[in-house]
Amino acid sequence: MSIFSWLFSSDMAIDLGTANTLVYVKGRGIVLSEPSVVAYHVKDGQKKVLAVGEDAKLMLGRTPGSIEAIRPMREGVIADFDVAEEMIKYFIRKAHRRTAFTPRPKIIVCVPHGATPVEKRAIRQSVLSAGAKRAGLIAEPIAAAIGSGMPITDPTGNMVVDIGGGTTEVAVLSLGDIVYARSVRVGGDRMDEAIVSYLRRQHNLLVGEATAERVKTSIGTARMPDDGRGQSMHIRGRDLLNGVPKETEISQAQVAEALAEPVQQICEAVMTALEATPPDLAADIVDRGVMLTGGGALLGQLDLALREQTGLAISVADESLNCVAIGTGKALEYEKQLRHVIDYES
């Protein structure tokens, strides 16, 4: 790439996640990472966007009746087309050093393996409407495997488990493509919901998603602590019995109990994938182990919980949170070599 073309390169790769959106610009790497949240108010039947990303996330659960803060992505796909389009436009403008000489960008977006043709079309159309000259799609498990540094083009079996905000993608790859993949609708959001539900049930305490997420990231664990209690933290919410604000303490053991069901669903998805893997590729996976990527991979001791269930070596990718964005960016950088994994529908 010449200095001139690098300076004016505008092509992008977008990890359009349920919880966070990351933007990778060709030649520059990841330039933006913000929550996939939009705040707007409706006037005369029209939605007017007030804030996007970090600013909008601060408004979640705290808005007056005239303003709504929502996440337009649900379980890895677009739930609100118009709002998602505004969000993508905002992120592209923020990441794009647009000048009079800059052409419209070519954009590659990752999508869950289980996304339907209708869902894929919605994502592609949103990106084109947001100003892309061409929109390509890449399957999330392939992007995650590339981003974690797995040798997916080799004739050997590689298993990647990408745990995002809305979905967990389990895939076996060989020779640069997917041999088997399964997408289950469980991820970071389901874990947050499980914590909210547990606190409501066991403590008669109603907390918001932001508090549940803070509990998960601070003391969340997939296994019961050795001492039966582990660390603890204080949280605040509304007492459901008398309706007043209340503070209580929650321990790691209680969080492990709350997260037992979503963790078990992830373990079952991995076991199902192993059962469906051809014998020779399964033998490779025994040698190489399983790679965990995505924000959910950072849940405490999740690798140990999976190791106990599968008997395989489980490792967490170095930059698990950014793996999909890095992999999508590499597909953009090395497009000629990875052309077969990008769907331009042209």
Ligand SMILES: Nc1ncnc2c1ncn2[C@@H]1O[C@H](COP(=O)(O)OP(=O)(O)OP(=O)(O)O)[C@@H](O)[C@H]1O
The other form holds:
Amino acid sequence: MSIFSWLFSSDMAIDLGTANTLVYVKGRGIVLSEPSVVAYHVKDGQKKVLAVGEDAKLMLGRTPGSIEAIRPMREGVIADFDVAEEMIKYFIRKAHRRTAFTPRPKIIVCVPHGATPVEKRAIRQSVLSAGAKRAGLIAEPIAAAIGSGMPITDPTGNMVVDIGGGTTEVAVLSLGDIVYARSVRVGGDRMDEAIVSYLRRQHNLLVGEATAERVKTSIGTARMPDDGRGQSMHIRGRDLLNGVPKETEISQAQVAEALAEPVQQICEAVMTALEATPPDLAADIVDRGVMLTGGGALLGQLDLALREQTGLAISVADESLNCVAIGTGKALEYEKQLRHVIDYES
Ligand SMILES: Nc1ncnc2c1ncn2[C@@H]1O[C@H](COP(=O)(O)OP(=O)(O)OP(=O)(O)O)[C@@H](O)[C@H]1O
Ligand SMILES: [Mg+2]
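Given the form predicted alone above, I would also like to look at the protein as it appears in the form predicted together with this ligand.
Then the entire complex follows, led off by the chain already shown.
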């Protein structure tokens, strides 16, 4: 890279996730990772953005009537176009200190394998109107596989399972392309909802999604603890019987019970993918195992639960929360070699 382009180019790769958005700047790596949340004020029918990212997430579930805090991405695609565009603009500006000399950046964004042409166009449009000179798209499973260091261009079958906030994408890759991919609408959000509804049913306790997420990331587990109870933590919510705040204790065994259904759905998605994979590639996967990426891969004992149910060797990628952004960033850095995985057209 010339000194000129080092100083002035800021081509970027963006992982626009349901839960988190990450921005990778060419030559620098990941420079930003924040929740995909926007808080805005509605006045005279106009939305005025108040906070984006970390600051906005603190407001989720805690806003007065005049302010709304929302997540503009759902299941990996744009759910609220205007708000998503504001969010993308904000993150690009934050990552890219523009001067009068800075050329407009080229930006590569990853999209779920199952995104429709309309959804892809919406993402491309938002990036262009946020100031990009060109917008390329890359399939998320390919980015996840590159980011986790899998040899995706080899003529062997590789399976990657990306468990995000909104979806779990299971893909089989060979020779740099997708042989099979399936997306199920189960991910971290569904796990949080499962904890909320478990507490409501079993304890008459109403908790918000932020509390449920804290339970999941602190003591969450995909398997019954060996001693039948495991660790526990105190949580607060509202007693549904008398409406007053209440504190209670929740154990890992209870969390495992609450999460049984989403965990089972993830296992089934892996089994379905294996059954649909041509036999020689399936044999490669049996030899080489399965790579887990995304924040959901960090759920306690999920690798073990998957190994028990599928019989496959399971690894959790290093930096699993960053894999997709790193992979998208590598596609940008090694664009010449990885041309065929980036789509600038449709
Ligand atoms: N230690 C942990 N245990 C369990 N879940 C976790 C942990 N850390 C993060 N998560 C969950 O990971 C999810 C976010 O993962 P990630 O950033 O990969 O999603 P995303 O890319 O934004 O979503 P998607 O790919 O579906 O669009 C959240 O639901 C979060 O609660
Ligand atoms: Mg993701």
